[in-house]
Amino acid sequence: MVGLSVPAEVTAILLDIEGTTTPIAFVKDILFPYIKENVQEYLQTHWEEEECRQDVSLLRKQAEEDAHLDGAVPIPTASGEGADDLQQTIQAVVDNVRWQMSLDRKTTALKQLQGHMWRAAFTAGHVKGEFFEDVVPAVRRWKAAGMKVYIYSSGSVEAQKLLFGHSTEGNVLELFDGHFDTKIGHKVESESYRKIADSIGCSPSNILFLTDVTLEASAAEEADVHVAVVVRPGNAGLTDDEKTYYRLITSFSELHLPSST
Ligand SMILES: CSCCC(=O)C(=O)COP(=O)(O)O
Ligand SMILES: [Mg+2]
């Protein structure tokens, strides 16, 4: 049989988004430029709102942790005196966001603000989530076969729900049993996968994780989670050793559940 047989003990499939369900180009060419182009205006408009205050506060904490990094952009606390002071603080947040994005950082602070900014774009229909064509049909088959399906992405849970709730294939949110983001831990840390298993109420070996990033696959494997590396057009190349070591799939249709032929 061509493809990959899912081990019988697997009861849950955990999916990465960028490079796995969704082209990297959609994230890099549509979602991220939206943030870079609109962050200044967004902050000006929403600055006084509680959600925006919390986002800025989290970004400021992250900036303090990042102070030792090359090129890091600090975010001073606004004194509250004068329009110039406010504009300088907003500019510092803008510069910090753009700096983090230039490094494709996956900090919870950055991802939380991005999720809030994308809300308007998705709900107004200006942006629609994109998936590789095999994704939605495969997830429907897995669900019909009794498999639980979860998302684990660096994108915030709120952003994930926007992507799947407002997609070129309509609202497909109901296909998923739950969502995880970096609040449970970073994707390159094996402890995150143990916590996800705990949260789902299963053992790590009951999970199959699909991702394009071998560092994530390696962390999951260390936690005793089954993994397969997804090779998609536009993904970063794998080394020969990685190609030999990992089980690879180029489409979700290559996965065969125990009861399927
Ligand atoms: C709407 S999800 C946004 C995607 C994103 O911001 C991101 O960083 C994707 O990371 P992933 O962990 O899915 O590779
Ligand atoms: Mg990915």
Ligand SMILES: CSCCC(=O)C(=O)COP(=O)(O)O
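What you are looking at is a predicted structure, and each value in this text was computed from that prediction instead of being measured. Numbering follows the first chain given and starts at 1. Between two forms, the rigid core is the largest collection of C-alphas that superpose within 1.5 Å. First, how it differs from the form predicted on its own.
- F164 and N96 are assigned to two distinct rigid parts for the movement between the two forms, based on which superposition fits each C-alpha better.
- A two-part rigid motion is described between the two forms, in which the smaller part turns by 22 degrees against the larger.
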Contents of the next structure:
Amino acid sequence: MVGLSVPAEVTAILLDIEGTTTPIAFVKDILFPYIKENVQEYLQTHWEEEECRQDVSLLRKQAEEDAHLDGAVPIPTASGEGADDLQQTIQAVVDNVRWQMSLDRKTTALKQLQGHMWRAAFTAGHVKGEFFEDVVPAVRRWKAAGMKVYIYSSGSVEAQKLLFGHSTEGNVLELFDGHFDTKIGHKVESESYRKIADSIGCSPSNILFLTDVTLEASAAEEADVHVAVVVRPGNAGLTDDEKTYYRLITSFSELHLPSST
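For the form predicted on its own instead of the form predicted together with the named molecule, what are the coordinates?
We keep it simple here and write out only the one chain, dropping partners and molecules.
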């Protein structure tokens, strides 16, 4: 894999996060374990706050919907009569969260609590976002060359801003012109990329999308977006056909902008 020339019509670069800017291991080995290890303490600390009450209420509603599932963990309503009763309720929430995570579920209730816990962790400096070493220098070069740079991730816009605002490289949010999550559409649907182009105010063909997921690359390509697939340590392997079909890069430094070729 040598350099890849960016088409002259490209004015915006759209970046995936997990497996593209950020090691999959950061999400798998740091972010998710943080929730499992700290959910009990977080609930104890924030139980009386309105935001936490809403999170628990949503989790309880989800638990009711899940009652028919094997191994589902119910969340009783605290009667308010004594510390033991409260601790039992908190333990039920903890067990429910860990059960959902063991199944890799993406319920709104779970994602909402995780988002609030990560916000507290990033803000306090307990967790810092990590990037591959080529990412920030490359984005700075692109910006200096007049390129617009956007993020599109299945993680919420709030979670994205936490990652880039509290990172090992400091606060790098100023490098990005905007953020998109699945509210604009799923990443494997071509219409999502047309909507992003509309939102940015350009044609799909003015965008280069970098992702490690070929299903996303295919959807973007169907919308006339330019695509390169990013091959990083820890990412899922590509088939021989995918390696032949897609333009591949192993580092952002391999992209050559029109002005620099």
